[in-house]
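As structure tokens, one chain now follows by itself in the form predicted on its own.
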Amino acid sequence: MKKIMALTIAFVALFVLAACGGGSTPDIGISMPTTASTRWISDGESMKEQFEELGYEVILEYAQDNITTQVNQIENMVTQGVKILIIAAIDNQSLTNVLSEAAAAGVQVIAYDRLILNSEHVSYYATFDNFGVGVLMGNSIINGLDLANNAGPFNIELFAGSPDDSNTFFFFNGAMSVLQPHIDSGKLIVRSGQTDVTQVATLRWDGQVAQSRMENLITAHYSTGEVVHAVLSPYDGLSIGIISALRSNGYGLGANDIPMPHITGQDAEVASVQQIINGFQSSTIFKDTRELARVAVTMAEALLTGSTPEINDTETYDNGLGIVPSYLLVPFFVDINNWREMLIDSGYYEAGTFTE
């Protein structure tokens, strides 16, 4: 009777202990910024699975694009003993003091897409060629107004990302590096005037601020039979408050409409890559996550297994206390000529995702 008594406890005991979470510690801490943007949630499901075939146990969460909801979740994923922590930080400065506490515990940190700044525990950074991706924008525009033949002028606006975001200035410098000097030379006009990174970035990446904002440039620099030829976005969530802006405006494809400015995009989210299968939308950039993903995993797994991440990059990304190793990835231009290619055929998205 006492040896039953015993295992019945035992197995109360267990079961508890499972419903619990099995009492194991956690590996492995993502923190993402938002599920607001479908490739954040990709990215942190993609970690996860790839993470829990190997055997780790994960911690995954999102912080809706709360700073303080961000920084309690990191502190909580520490005090639950994760080993790595692998952050996409929603403000790139707001995150010293919490990782200072979880180098103290032992935990390294991988910054994944957004290079975290002014902290010496950020131990490497998995991203893409951000610069590049500015160029591909810029060079969609000048393709797309075929530059090289056309004396213009044509009227171009700018939008820029969040200005917590270190990527919005790589993603803005990438973009002017090609369209400066077409806006010196005159053949780009800027009618607003609004031409540096601070004047044009938006917060948050908010689609409704820059559909606001696009509204007021039409308003105020565009209201006397002016037309704009071109948007630079860096994203695909702008792009699309950008569209709605303009068509409300009378742009669009109809006949007595005008015409669709050349509008580019970041992210190939589903709602945007329709946009530019029904000729709203000229571009976006392709950054394929999963390929993101599988880097942060392999970066993680070398620092559990103690042996030395993989990287391609120990000049670029200086975050305030010295230059972060880095492994960046290559980003693909897509407009309506290679979409299918690029998104179906991949396997990135499932066919019959989009309308023809």
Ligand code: GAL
Contents of the next structure:
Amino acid sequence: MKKIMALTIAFVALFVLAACGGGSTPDIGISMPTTASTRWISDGESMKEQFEELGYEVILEYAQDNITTQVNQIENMVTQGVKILIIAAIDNQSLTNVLSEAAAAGVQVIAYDRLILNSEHVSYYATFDNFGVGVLMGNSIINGLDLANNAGPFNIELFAGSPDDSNTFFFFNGAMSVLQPHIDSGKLIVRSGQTDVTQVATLRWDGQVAQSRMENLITAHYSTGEVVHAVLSPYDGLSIGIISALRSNGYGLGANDIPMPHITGQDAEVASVQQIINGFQSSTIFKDTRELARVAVTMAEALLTGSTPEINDTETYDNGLGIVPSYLLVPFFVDINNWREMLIDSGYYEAGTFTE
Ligand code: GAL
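Compare with the form predicted on its own: the form predicted in complex with the named molecule:
Below is the entire complex, every chain and molecule, led by the chain shown above.
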């Protein structure tokens, strides 16, 4: 009888443990926007790895650029009992309610790379100097066309990121802070006349949308002999689409092709670094996602252990309800001259990733 009782108790205990998933509650919920871009995969995986090394349990999810999916995934993380949420938002205005629910459950929130607007429950923000990113892009064009020594005029078209991502405005304003004087002086001409960020934005950072817009710009403004000399593109995924549109309209590297314009980018994605090596894209901006992950992990650990996260900016990022204390990392310019040093020697990509 005693044996049967003991066996029954052991069986029930095992069942309860199994039902609770081993009895452990996740500590951290990481909500990333999409796997469509390799950077977010690296961001998510770097954080997960670093948290697990510290002994924390992590839920990592990707919302495939669907706002409702992201809200549901975050809600689910809160229900599962996470103490910290690290979120790269798809739409900066859609998380107000879910973050209130999170706060009511005692969860603290770190905005990851993208600022979350209209919520008083964003404790910290880990990102890069986003205005500085834009300045690097603008200077890439200024130096690429050698505006200091060339009279021009040169034709340029402008692209911006998703209008629901605050970074879009920082990148665009940073770039325009150095390009605008050359537009004003007439050295740079935007033939389409589309110079306002709302006219040049690209919803969801979608490369196909950028490709169609570039096609339309060429048809409408460059079909009677005018040539595009530069394209401001704030993201490698857009640059890929822009390059395709240009190539299918006679731009290229061949003797009979119209020379490729100076095209910028961001994120140092593998496919785009290859485009730089092949000569189709001029530059990209390298933001070391391992470092950003490290900053977010360090912030989360501080919150979990009751200390104050290190920040280096308390002025720049107002989310509509106040300034969010931030840690800004430094972005780096990458082109044909330094990609190996920046991306291979730093260990960001393995040697042999690219074909030379
Ligand atoms: C931005 C980010 C960029 C780029 C873009 C598209 O928020 O700062 O580096 O990744 O999203 O994913």
